[in-house]
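Just one chain follows, in the form predicted on its own, and it is written as structure tokens.
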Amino acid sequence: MSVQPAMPKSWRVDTKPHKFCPGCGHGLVLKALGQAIDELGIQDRAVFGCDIGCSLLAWDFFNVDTIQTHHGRTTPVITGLKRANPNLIGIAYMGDGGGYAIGSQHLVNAASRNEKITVILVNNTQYGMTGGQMAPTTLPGQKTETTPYGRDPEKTGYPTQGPEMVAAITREGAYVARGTVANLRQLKNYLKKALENQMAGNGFSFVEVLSTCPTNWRTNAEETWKMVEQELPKYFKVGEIKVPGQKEGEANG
């Protein structure tokens, strides 16, 4: 007798198995999100917006209202939906390129305005769908298609630390955290708290997720896990960075 894996009730079962590459972390992020949606009972209120890039493969992932946006425009689209109907739970889902490169102006301004939406940004340190080029989050020395000798910070700058930036420009009601697919229980907790913060009407909620891309990293299973579990957190600190009601420095992992 085979044991069937338990899927979130908010998932659309007939679109599984999903379309992401083997070893990709998106499926894990979306599972944690689905569990958070289930536990909060917001499936009928949620609107899921996905960006162009690898994240667009989530367009049919959920049994919730879903919209696919132009590259980098997921944040303003979800902002508009939320403003038009404040009872909706707006979720903007994107990669590091969509959020920190072409969409950075929207992220910064939505955070500055304290828009009451939840943004989830998946950080796998490169542009996954187009072949693994350097992204704003590529680590110093990391080899990509456009940095074959490793990223040189003297020429291209240092990796973007998005949650720290968002925490610095948001008001007191914002929730900001960085999770990882290496700790799904913690990640689900962060996503749930981000959604709850929106439901409470406190303000902008932002969760970055450290994720995997063995296809473009060109890593085996052991190397992939070492990258996400050991190497990425050296530069991208995992934990809660800003929590409503807590003073600066009190947020924790």
Given for the second form:
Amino acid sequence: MSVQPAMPKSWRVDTKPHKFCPGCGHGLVLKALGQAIDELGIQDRAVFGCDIGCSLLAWDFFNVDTIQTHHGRTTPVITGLKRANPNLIGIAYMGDGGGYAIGSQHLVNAASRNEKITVILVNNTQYGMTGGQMAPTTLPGQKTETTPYGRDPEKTGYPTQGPEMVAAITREGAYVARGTVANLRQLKNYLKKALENQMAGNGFSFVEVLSTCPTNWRTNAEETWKMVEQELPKYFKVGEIKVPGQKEGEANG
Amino acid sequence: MPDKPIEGEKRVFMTGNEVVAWAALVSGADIMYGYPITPQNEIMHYWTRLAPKYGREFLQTEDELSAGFTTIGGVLAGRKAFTATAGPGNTLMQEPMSMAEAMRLPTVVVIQQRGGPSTATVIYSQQEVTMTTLGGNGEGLRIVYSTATHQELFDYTIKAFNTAWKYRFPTFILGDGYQAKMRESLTIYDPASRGIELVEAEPFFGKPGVPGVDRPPTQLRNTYNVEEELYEVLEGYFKDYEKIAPEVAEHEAFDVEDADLVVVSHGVVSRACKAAVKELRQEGIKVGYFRPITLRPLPVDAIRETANKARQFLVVESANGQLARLLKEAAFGCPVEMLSLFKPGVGITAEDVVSRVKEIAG
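Please move on to the form predicted in complex with its partner chain, as the form predicted on its own is already shown.
Zooming out: every chain and molecule, the one shown earlier first.
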């Protein structure tokens, strides 16, 4: 008899194993999210929206009502849903391209309006689904299909600091954090707080998650883990950036 | 809070944009998502003044992409949501509406056409026919009503909500700058007073029970892994669309039985054509009048029947043949000669049509 690792209750078992590449971080983020949904007991009213890009592979991931939308457009779909039925708990799930490039104006405006939704953005520093092109979050010097000699910040800018931007443009009531698949207990805690913040009707909740893409990074297990655990946090500081009720500077990891 | 925006019937004198706002209200529209673009702005202006009095909502989004996608979100939540746009906004709106097409979502969009391409004029045109009927990647599985009068703007906006929720295809009202901005008299009414039953909205998401335990989760996608999977879904959609097309298609015609030449037009231009045909008939010229009210699906049977009888079609439109292309396809193989009077982005008068017919008649 083999012992299976426990799956979150809100996972849809008949669609497992999931469709992400081996070593991909999405499965870990979605596990933490599943646990958060379970612990908050919101499977009946959570709505999960995913983007185009690798995140779309999660369209049948949960036993939760789900919509898979267009590049960058998950935020407005969930915004429209939440506005029309505030009892639902809207989760917009996207990658760095969907949130910081094509969908950035939706992210910025939803944050500015303090929409009572939760946005989870998975940052793996490149476009996974389309074959590993540069993303707004690609590190300086990082090689991708469209920066074959390494990203030159003089030509293409520096990595987008998403949570810092969202924290800067949101007012009281917003929750902003950056987690990592290298610390799942902390990540689940952030995701739970982001959902609780929405449930309390406080305001916009945003969690960026540092994640892995061994396929496009062309890294083995050891290098993949080194990248997400050591390299990414040099540019992207892990921790809570904005917590309702706390004064600026009080929030921490 | 008053229950009914209009009791019984009321004779009014309004702009077309105001008419749309009232029609959406009596249709039971719950929420409008919108972004300003001329000439449809006043739909939002009136809606934001009327809606709070009747417990309805509004969100001004950051752009038309967002307006379209938030409308989709509203529909998923089970509310009668709608939006309105024009011109370059209509271009952006095609992305969300192609998703609504993929997921069979009952979105309602009011288009008040302006001149094109690009920013062009803010006034008027019939140049958004191709985009509204067939825009977006995909096959154009949608319903488009082209209105000609303020009365029709009111009647067909009510109908659009019902059609959308009954058949679950994205539904458009195709008006124009003249209809949007001019004032004319019409009768607004409570749909119930005329025996019009409003189709109820239903939630796609958030139905009672725990998904996966008490009910299957609702999981919508527009991505398919293999060609055959998509093909199968689309085959089902095409079959549904083909089935409803004869029920949905509408047209208006007169004097076509013995006509040598039939003037074909849509929208506000058909008013000039109607006047012209009446005038020409009085002079003893055998002309007829035909107007598709639905541009998608087209009233194909009626078009073919007319095209088999008449010798000539004179297609009149304020575009360079966008309606004509649809007609040619519908009448393919019929022995009718297609003639035209095109004035892209410019208004057409009855005199224009009369003189063109006389020129043809020699």
